[in-house]
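Next comes just one chain, in structure tokens: the form predicted on its own.
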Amino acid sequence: MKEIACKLLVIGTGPGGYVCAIRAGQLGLDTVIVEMAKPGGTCLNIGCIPSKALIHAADDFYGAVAMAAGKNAMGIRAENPAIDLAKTMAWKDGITGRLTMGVSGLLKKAGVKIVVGRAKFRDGKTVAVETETGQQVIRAENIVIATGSAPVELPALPFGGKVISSTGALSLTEVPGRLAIVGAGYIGLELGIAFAKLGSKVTIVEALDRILPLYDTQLTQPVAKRLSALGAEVLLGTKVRGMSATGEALLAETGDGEEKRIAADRVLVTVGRRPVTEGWGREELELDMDGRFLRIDEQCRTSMRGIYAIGDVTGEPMLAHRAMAQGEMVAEIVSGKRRNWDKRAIPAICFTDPEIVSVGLSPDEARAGGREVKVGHFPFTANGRAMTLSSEEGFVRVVARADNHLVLGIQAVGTGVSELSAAFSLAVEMGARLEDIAATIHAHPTQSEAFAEASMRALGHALHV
């Protein structure tokens, strides 16, 4: 094949990679992007989007079951609800397919050349791609590594057979009668709650002494309460040992040495994700590492001139929108613009039931930094819109400096609070003060009013509580 030369080469079409390439193309940069699978990466194809589709389907089905049982407070009745999971998965695949085609179309519209195959560095300026028709060599002035992450596999529970990763869980065509989940982080709980609503008997095993360890207990208590209401069993402080000899049960051990035998039709392992730092020729480069991750500076530069890295391969938080922001910035830097990146206002969302949103610092994190803080807490039990949605569980919490009322962080837990994340992020990004939020007119009746009320409460004059 004829050798390709370009200004910018992006390796990986996940959220960070494709956004980087699109923005580069918009800026007139001669850009090539390499992908060995489908455009969109893990998030679009086997992560964020398909999991949210499954969660939505599970919510609708669970609501129908409640109606059939006469448990709907609004008096709505339904008869004989059923779930055809194969059809649900086909619907989900239709969504991801449309989005994949959309990404390809956007890349082409921006003038980006797409090369399908596995990329491997030869040196800091040259990459060879194994394609279906042979090897394609690409020389680039600048290269962006956006290789993403993959599920962590436990030695005692290798993937295969009954043991599945999140990818496998999002490809099931039948609802497991008994589902054991290893890991009580956001992936395990999002999928665990969804399958519990679909009818699985869910058991969650967690080595730590709490669920969702990245969030404080005030935020996670409503989720724990919901798990219990759904009949899910949560075993904390419990370590897995492997599968039984017959493969019918997951073997585990509690902190006090008690052995647990958990009958399971499927075992979903969700103990984290690892950066993909192998398989693309890292050994041919001199890249500094930060633990398991590629070390980058505030402009996503690696230790080698002209090589950038973005997304999950660069560390926590492993979030698609973080990767997108990094990718857009790198494209603009390569084009000659002055840019830097500030991660303080990145929202983290857990799509459990209820949902959790966190932006900036929690009260404990703010105090750990030596700050005196004001904290405003407003419950959805006092919010009219939440009542009409039958979703009164949860609250909005605002954390601000005590001296000048600068907002340091905002958290919420409740139904649909993910849609408040933009307002929370904007407040932190723009350096809002409690008075700014309290003085902003929030539409009534909406759940967003709880944001203003939490700020008012921190100032000492909440109106509705």
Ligand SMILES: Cc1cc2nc3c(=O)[nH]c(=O)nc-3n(C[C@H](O)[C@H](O)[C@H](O)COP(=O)(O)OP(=O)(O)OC[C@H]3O[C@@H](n4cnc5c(N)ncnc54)[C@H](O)[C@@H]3O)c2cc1C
The other form holds:
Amino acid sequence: MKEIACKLLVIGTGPGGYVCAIRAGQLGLDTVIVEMAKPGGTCLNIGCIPSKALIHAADDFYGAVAMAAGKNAMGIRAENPAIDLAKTMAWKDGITGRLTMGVSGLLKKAGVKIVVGRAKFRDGKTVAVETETGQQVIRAENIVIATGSAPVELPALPFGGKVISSTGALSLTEVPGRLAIVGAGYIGLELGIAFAKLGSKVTIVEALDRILPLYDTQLTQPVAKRLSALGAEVLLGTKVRGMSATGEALLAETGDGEEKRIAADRVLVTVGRRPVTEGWGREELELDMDGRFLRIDEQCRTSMRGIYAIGDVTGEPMLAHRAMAQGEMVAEIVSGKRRNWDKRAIPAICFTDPEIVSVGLSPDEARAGGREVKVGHFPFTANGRAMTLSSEEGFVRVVARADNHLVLGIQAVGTGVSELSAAFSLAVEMGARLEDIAATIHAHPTQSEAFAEASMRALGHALHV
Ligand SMILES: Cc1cc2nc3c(=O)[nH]c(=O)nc-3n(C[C@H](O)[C@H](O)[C@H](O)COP(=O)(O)OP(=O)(O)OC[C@H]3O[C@@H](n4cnc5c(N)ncnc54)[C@H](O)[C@@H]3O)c2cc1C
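Instead of the form predicted on its own shown above, give the structure for the form predicted together with the ligand, please.
Everything in the complex follows now, all chains and molecules, and the chain you saw is the first one.
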């Protein structure tokens, strides 16, 4: 096969890689992208999008079940709701299929050449790809490593049979009667709540003494309350030991040494994700590491000239929008533009019930630097729109410097608050002060009014509480 020479080679078509390649193509760079699985990476195929599709289907089904049970305050009735999970999965696959085709189309439109197969470095400028029709050698002036991440496997619970990862959970065609989940991070809780709504008896086992350890308890408490209302059992401070000899039950041990046997039809292990730093010839290179991740600087440059790395392979937060922003920046740098990682904050969302969104610093994080802060908190119980949505649980919280009122962080918990993340991120990124948010007219009736009210409250003059 004839060698390909190009200006930019991207390895991996996840959100980091495909965005980088599209932007590079738009900028007129001669760009090649390599993918060994489906375009779109983890996010589009087995991550963000399919999980949100399942969560939406579970919400609809759960609502219908509540109506059938006469538990609908609006007087809506339904009869005999049922779910055909195989059909739900086919609907979800239709969405991911449309999106992955869209990614291929966008890459082609930008003039990017797509090579399908596993890429392996030969040296810092050369990559060999094992394609269906033989080996394709690609020489590139610049190479971007965007190989992403994979689920962490526990030695005591290897994937296979009953033991599944998030990928397995997102392709189940029957709702498991009893679902045990190991790990109470955002992936475990998003899927756990969805399956609890679909009718599974969910038990969550977490080694730490709290759920969602990256968020403060004020934010996670409404989620814990909801898990309990859904009948999900959460065993905190409990370590898994493995499956029982018969494979019937998950074995675990509490902090007090008490043995737990959790009968389960499926065991979903969501104990984190590991960067994919093997399988692409790292041994042929001299790349510095930052713990288990590839070390990068503020321009996503690795320790080797002309080699960049973006996305999950480069560190936390392992989120699609961080990967995309890095990808876009690297394409611009390679094209000769002066760019640096100058983001003030990366929003993080848990699509749990209720949802959690966090941008910038929490009150404790802001105080940790010895800074004095003002915190404004506005509950959805005082928000008209939240009442009309039957979603009064939760609040918006704004954290600002006490001296000049510069907003340092914004958090919210509540139904649908993920969509408020845009306003929150914009405020932090633009360097808004409490007065800016308080003086902005927020449309009525919307949940976003709680954002303005929280800012007013931090200033000492909220109107509706
Ligand atoms: C269940 C779940 C839910 C999630 N939900 C969210 C969410 O709501 N919001 C959010 O922001 N993030 C979410 N994430 C995380 C998100 O999916 C990742 O942060 C994101 O996909 C990282 O993008 P990436 O480009 O770094 O890598 P990936 O998306 O992992 O893509 C890497 C690609 O590289 C390819 N590749 C690897 N090695 C090679 C090789 N040698 N040759 C060729 N190709 C190769 C892989 O096949 C893959 O397609 C979720 C993840 C999971 C698992």
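Just so it is clear, the structure is predicted and the values come from calculations on it, not from any experiment. Residues that one form lacks are left out of the comparison. Numbering follows the first chain given and starts at 1. Note that the rigid core is defined as the largest set of C-alphas that superpose within 1.5 Å between two forms.
J.: Tell me, which consecutive runs of three or more residues change place between the two forms by 2 Å or more at the CA, with the core overlaid?
T.: The run that moves is 342-344, and no other.
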